[in-house]
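Single chain ahead, by itself, as structure tokens, in the form predicted alone.
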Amino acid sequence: MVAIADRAQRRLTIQTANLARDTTTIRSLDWDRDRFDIEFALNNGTTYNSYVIQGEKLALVDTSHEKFRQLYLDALKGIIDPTQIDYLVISHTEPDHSGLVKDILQLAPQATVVGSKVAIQFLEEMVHQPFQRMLVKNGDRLDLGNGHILEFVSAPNLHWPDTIFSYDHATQILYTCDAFGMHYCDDYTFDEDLNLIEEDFRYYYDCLMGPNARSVLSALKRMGELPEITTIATGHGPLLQYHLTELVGCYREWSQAQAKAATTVVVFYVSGYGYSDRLAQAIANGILKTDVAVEMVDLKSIDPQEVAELVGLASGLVIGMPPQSGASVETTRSALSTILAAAHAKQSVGLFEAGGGNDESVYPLRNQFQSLGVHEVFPPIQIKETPTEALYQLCNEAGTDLGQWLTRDRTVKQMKSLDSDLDKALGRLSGGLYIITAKKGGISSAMLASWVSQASFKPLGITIAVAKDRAIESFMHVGDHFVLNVLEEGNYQPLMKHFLKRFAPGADRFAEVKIYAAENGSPILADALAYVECKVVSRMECSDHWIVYSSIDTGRVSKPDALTAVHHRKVGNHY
């Protein structure tokens, strides 16, 4: 194993390791990256993994992020002569994996690029030069010699529409790029310590794979037709070997739960155009918080018949506006026409601009939906400049509003479902009244809470139950900081009334509220009785809530003789 550091940049290192016979990984370790696609905060950096297979023919599986250009190329030259590469296998074309494709083709212009039909189309737009290509589909094989036969597994929408897996029959390694990965950077090549990575593994699934749960299940089914898999070589984070069966099982369990959801929203976007895919992802993640299934569909690569079928099954539709001109304009306009023809008045809709500078106008499409009687859950999201964290949070909250609207009848039914005596008995469990406030990056959030309890002495720690569909849930992952503000008996009504309001997506929760900054950056409510500054240590999933355990850093009481406000409920099956 070799590590190479470039001290002129933020901590970027390269790790190389032998995985099996004739097989080497080049892992680009991005230690300090704290955001991925802007909207997803990272606590442990990330990696971009690439692989070299040396049979009679030489194959490179994926490349790296362009920020690693010199580091990566130097490491590659230490393993092979890159001018002799015969095949460049592209698992998918997102720039963090294909950022150096053009560099490799300059070194090895004779190399054949291997990828799905959609991946090759995307690459043509990226590299702007002719190249040899080999289009592959599910079940196709490529013989590299010396027993290294690559079998390709179609895995579209994980998490781009062009994804393929590659299985090497000689080493029993499955190369999956984004699928089964995680944004976790350390010196361990493999998943040796499950406790270290399981939170990041779940967070990564929720952010990137959850919106395509049905596609995950389809990929798992195809994987089941392969011989034994001993290693999953991912595109991000450690490779799976020690806990492979357990972690693949998690993907199956989580995806089956999503696929069984009674309500589905289809999110249409245009991959590779403007910020369409990122904004769609943020909206989809907001929807998923409400236990509503999501299907993400690329308008550039979807069959019209499939569009009509999906729209017919959906309760809600979200559409990112396509470009007005370009190679795919006829395809995307045809898809929009199909969506309109299949839509009906019982559905709900939300529209957003892609921010590519050439977007179709939102309003003609909005007017057509309104004429159909379709309910608009959130106003069109318009992009005036490069998206910020605040805009991605707005998208996330808009998705949550859509999911809550679609499940409102189910929520009311659940509130009435408990036995009367049990309901009343459970309602006798009382709790204090608190406001959780948090700030991450440039955005803030808040939530009224009563399910709070001290949980440990050493270190001092508390637990808070946070409903999955609360906006602040995104601010309470492991490593995040927040403030627990304690409300005062007899003086809590104004704050409680303010934070019980339903805020529009992206709205400022702290307008007209007196605040000042805590040491951890989160807002402290000036009218609170007391506050404690907290850091999230772990989370436990409990059906419709997360139990968040946090350590306490510091705190203060403003009125030592005052009492904490207490929340007495009459029922136990809703707040």
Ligand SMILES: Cc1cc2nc3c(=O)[nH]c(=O)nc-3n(C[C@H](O)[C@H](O)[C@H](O)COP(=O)(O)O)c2cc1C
The other form holds:
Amino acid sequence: MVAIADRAQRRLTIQTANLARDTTTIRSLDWDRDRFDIEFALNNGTTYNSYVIQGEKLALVDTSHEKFRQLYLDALKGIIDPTQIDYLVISHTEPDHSGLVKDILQLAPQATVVGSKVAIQFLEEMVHQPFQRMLVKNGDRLDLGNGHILEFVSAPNLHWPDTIFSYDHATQILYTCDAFGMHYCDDYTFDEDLNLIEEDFRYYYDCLMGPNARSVLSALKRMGELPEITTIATGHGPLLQYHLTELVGCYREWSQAQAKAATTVVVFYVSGYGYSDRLAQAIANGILKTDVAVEMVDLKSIDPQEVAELVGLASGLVIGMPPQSGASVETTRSALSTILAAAHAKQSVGLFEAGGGNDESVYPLRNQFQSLGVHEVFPPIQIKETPTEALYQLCNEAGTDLGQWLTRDRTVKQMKSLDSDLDKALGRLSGGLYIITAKKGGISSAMLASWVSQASFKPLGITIAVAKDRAIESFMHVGDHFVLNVLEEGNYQPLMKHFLKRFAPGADRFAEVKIYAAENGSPILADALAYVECKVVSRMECSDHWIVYSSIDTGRVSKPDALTAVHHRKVGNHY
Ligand SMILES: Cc1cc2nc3c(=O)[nH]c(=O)nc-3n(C[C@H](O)[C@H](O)[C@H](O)COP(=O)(O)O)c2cc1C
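Could you switch over to the form predicted in complex with the ligand, since the one displayed so far is the form predicted alone?
Then the entire complex follows, led off by the chain already shown.
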């Protein structure tokens, strides 16, 4: 019942806007979407953007999500006669942009579908009907007339293996689909107000582009060879125009930082099979919380030499099991043999099932890695049913464990590197002892914290320094809710000991702890001295920590006369 009522409240609307000469956008606004493919939650909905270019020839760049079928097709018919479409440009084949390709081809069966070789292969599997096609490579051009010459830019892995960008020489608009996008829905067509969007822009980069930083840098290099770009027409969120240079600069800076990381993990998955790409992405996001770079590689579309090179430079390998039969089985099997031949004992590995119903067994591969002496960081992740949020959380935490394992020596060295006088002086800074608890959807997390401070009176606000690789970091994005539990002097040891345990990926951190639910849904610890309910307002990046500023909604003290537990430190190089 609740699910139906929820769904009925959801708002789907359409926005159309003229962008430049002969160019119109149709933006499908999905105001209330709160979850995307992988584990991350959305606070501000999302949009699916499509574009019409009316040269002498008529072109449509991407479509929409199938949930917008009627709204989208009505809007399209208000702008053009869809039966006259000459070209349908597919930036990539993810269903939220190509969900209505079949509908368009029914209206305009003569239309030529334009895409990369991989995109056209994927589309054949999606639409199951013959269609005219034009396979394009980097630098290829398509003349639509009236000066609208589309130049294609190959941008594989941003964030699908088949991605192309299209640059219109007449309007200087670059159509990039997922790249430079964000999950942010409002009536603004453009990026006028950076304050509104920067958090979502960064989060989207971290989730989708961070695991492909090398590919981002290659795409940026290719973009640099184009004439001036005045607008980036994205597939999600506002189009970039006002802050284009700055936001493109962020992609460069964040990707360069990744590329410089001394340690790399290669995550092999199989696109379009089971949940392989989503699980791979959840693991990759977990790895990226540590100071380790990730390369995500589709086993189906990589050449053997590249596999061997990547394995050679990797400190860690994660492999999603491919299907044991089907069109690509020979390619993926030979890729697995190449990985095994190139792997060595100093590497660490993690394996996961893809959940496609036809997975190769994990165990023979696991045995082969074990006989090479490769260290297994987390036990094989197995899939019994459709992945839940809990499984994505497990994958994320498994990824973080792998990253932390690979950087353990570095971390210890950094901790020891403080001059001893300074170390002791800094150690005189002290704080209270708190447990942060959070619940989002069906999953929860907790952490012991002492770097907590009140930060404002109006509104009442606090800051908490949260290390980037903490499990609870995923629960502390802008708009998220949590509880700050204050521990009691003389009575904090049991809770502190419990929450300092090393939890296995995905473990329930509240097993055997007395809790009850706060108004915001997060757990309140029954043995805490006091608690306050908080909402994250903003985050400031401070090297290895996020300073999370949150407003306080409500709170309560259970023992009015008791004091807060204080953490007196001896050294400054640890909490
Ligand atoms: C006394 C003490 C205070 C701590 N305070 C913080 C803190 O303020 N921020 C933080 O990120 N970690 C802090 N930590 C570290 C985490 O509580 C601890 O590493 C936790 O077990 C991390 O778990 P996770 O990475 O599996 O989530 C503190 C640890 C101790 C011992």
